[in-house]
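First, one chain by itself in structure tokens, the form predicted on its own.
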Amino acid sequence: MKTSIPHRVIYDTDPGVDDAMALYYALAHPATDVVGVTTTFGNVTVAQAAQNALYLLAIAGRPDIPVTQGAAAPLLKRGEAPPEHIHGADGLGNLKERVATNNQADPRSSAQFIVDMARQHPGEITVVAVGPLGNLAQALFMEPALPRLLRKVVIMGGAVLEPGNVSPVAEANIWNDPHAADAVFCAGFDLTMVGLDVTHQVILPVILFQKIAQHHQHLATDTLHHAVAFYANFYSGLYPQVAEIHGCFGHDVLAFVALTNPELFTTQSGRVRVAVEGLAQGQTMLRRKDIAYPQEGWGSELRDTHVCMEVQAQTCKVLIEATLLAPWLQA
């Protein structure tokens, strides 16, 4: 693993089972020092992302971390129920129990802190965001600046040549809210974008969640244990190839690896734009070719989005086991 000065990390999130997974891996490599989680509505609503951002920390050892609550509803588009039948009703694979916990939620809205820690040091923080971009997108309403405070920012979001998942060319959390991402898109972010291109082409098995919980033998890992194989059952029944080794996609982690190991990558760099109404509603259009075209928005003030569209899948499973296998939890 690489172990130069870690990426300081605002984790902006809907926890969600993957991204559970995304914020133990973020928590476990030494690349990576979260210095606030911002919550989302989208796998679950805005309030219970909040208590599982809180809970998932406090039984990992990390309560210090700040924790704020953010967008609820989309920016302009209907809003849709939680997927509970993915994630749960709870968003971890509905939990039989919780132990309790006393870690609080910062007061501050999802935005404002995401302005509040740009401002305070500028140049420093990289986003790492993993549901719908309402977050972000009121975050620059507040600080058109923002693009020049952050450092960068790491996005687990749409598809360019694969399929989407809530329709023929949307990924679910573009498409939940389309309109924030189109603004994220177009700000002018040092901007990578993590999408099924990529999170399709990696299967995580249940079994080594069953091996991280049994090395660790903590409750942190048993929940995460837990919450994927509920949701691999989802997953499972879907597509084939994940059926055959009983496993999940790895969406939210590839952000973080993304972050950590870009070289496992391939990108192809371009302006990207969002549908936000329509059949096409959520589509992430990626411009692949250097020519004039008639239609507006597609203009040189747009700054090129890092696209990633091939990855290392095998060593980014071994990277994910060594990261999540480590000493790594602290109660």
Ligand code: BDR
Second form
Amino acid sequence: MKTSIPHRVIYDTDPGVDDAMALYYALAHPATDVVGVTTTFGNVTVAQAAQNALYLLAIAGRPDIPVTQGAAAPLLKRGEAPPEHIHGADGLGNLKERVATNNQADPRSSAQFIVDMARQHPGEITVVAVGPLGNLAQALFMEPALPRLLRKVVIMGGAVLEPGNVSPVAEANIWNDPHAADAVFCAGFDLTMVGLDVTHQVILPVILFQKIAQHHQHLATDTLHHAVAFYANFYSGLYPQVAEIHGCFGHDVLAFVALTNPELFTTQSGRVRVAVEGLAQGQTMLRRKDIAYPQEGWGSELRDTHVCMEVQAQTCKVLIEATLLAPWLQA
Ligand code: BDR
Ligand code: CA
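The form predicted in complex with the ligand, contrasted with the form predicted on its own above:
Now the complete complex, all chains and molecules, led by this one.
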């Protein structure tokens, strides 16, 4: 672990195209040191997620970074089939082929890895979690002191004012495991939520990834370009403002941007809870008014979450482009 780098990060992820984008941003950014990649089900099965994380790291010349396999299903609700139409059946836009790689997963579960690292480096590790939150929830069950042992948690998930992307109110990561998400919001972490309120403001064009691939002439950025092109077809079919520039939402990469450049976001702090059942299942509810509600569950024992509500979208795009164009890839 490099000690001089500001953010030592465990990246908890379900790669996933925007997950891959976020991983490469984190590897490229000088302020982040990725000390492990913990995988979960979500965009793909957890076995595929782990394979994708291993592959993305290997082809980027970082097979040294440990990868673990974690939650295979939601804590309580029934799991659903992965969204092949969004990320491809393989999670990376249906790659035509993969080169041979030989890095292997760490045998520990993702939750165990998070707990081990937090205990070994108390107060130093940040978890950036961009999939369903089962790994963090399981880690909390194993180590209730986790909120004090971790430095911060940044999640991509949820929506406050913006409509959901799975139901009128639910964002996919929270929808996929609402019980885990509620446990994470209630645990007392120093927690930042990067949800659809901001990710839907940042549209990244496919030509940006084409430019990055042409610049590096490297398998890793070629792979990312291919995956983004597939993913952009889905988003362009759904959102006219995305179709206009043939692009996609960068969702997960914005969790890292919020870590490296928090000044680009306006946040509102308050208690957040998740609806775990019924029509509103997966909704993230932010207590925005200082009212003593008669209903239980909003008490002062809950620590505030810093919820990103606005983002400087153009500056984000410039930052993502500059970060991925920098010389970060190993030969
Ligand atoms: C989130 O859901 C997944 O499809 C993406 O990877 C992102 O984490 C967006 O709602
Ligand atoms: Ca994700």
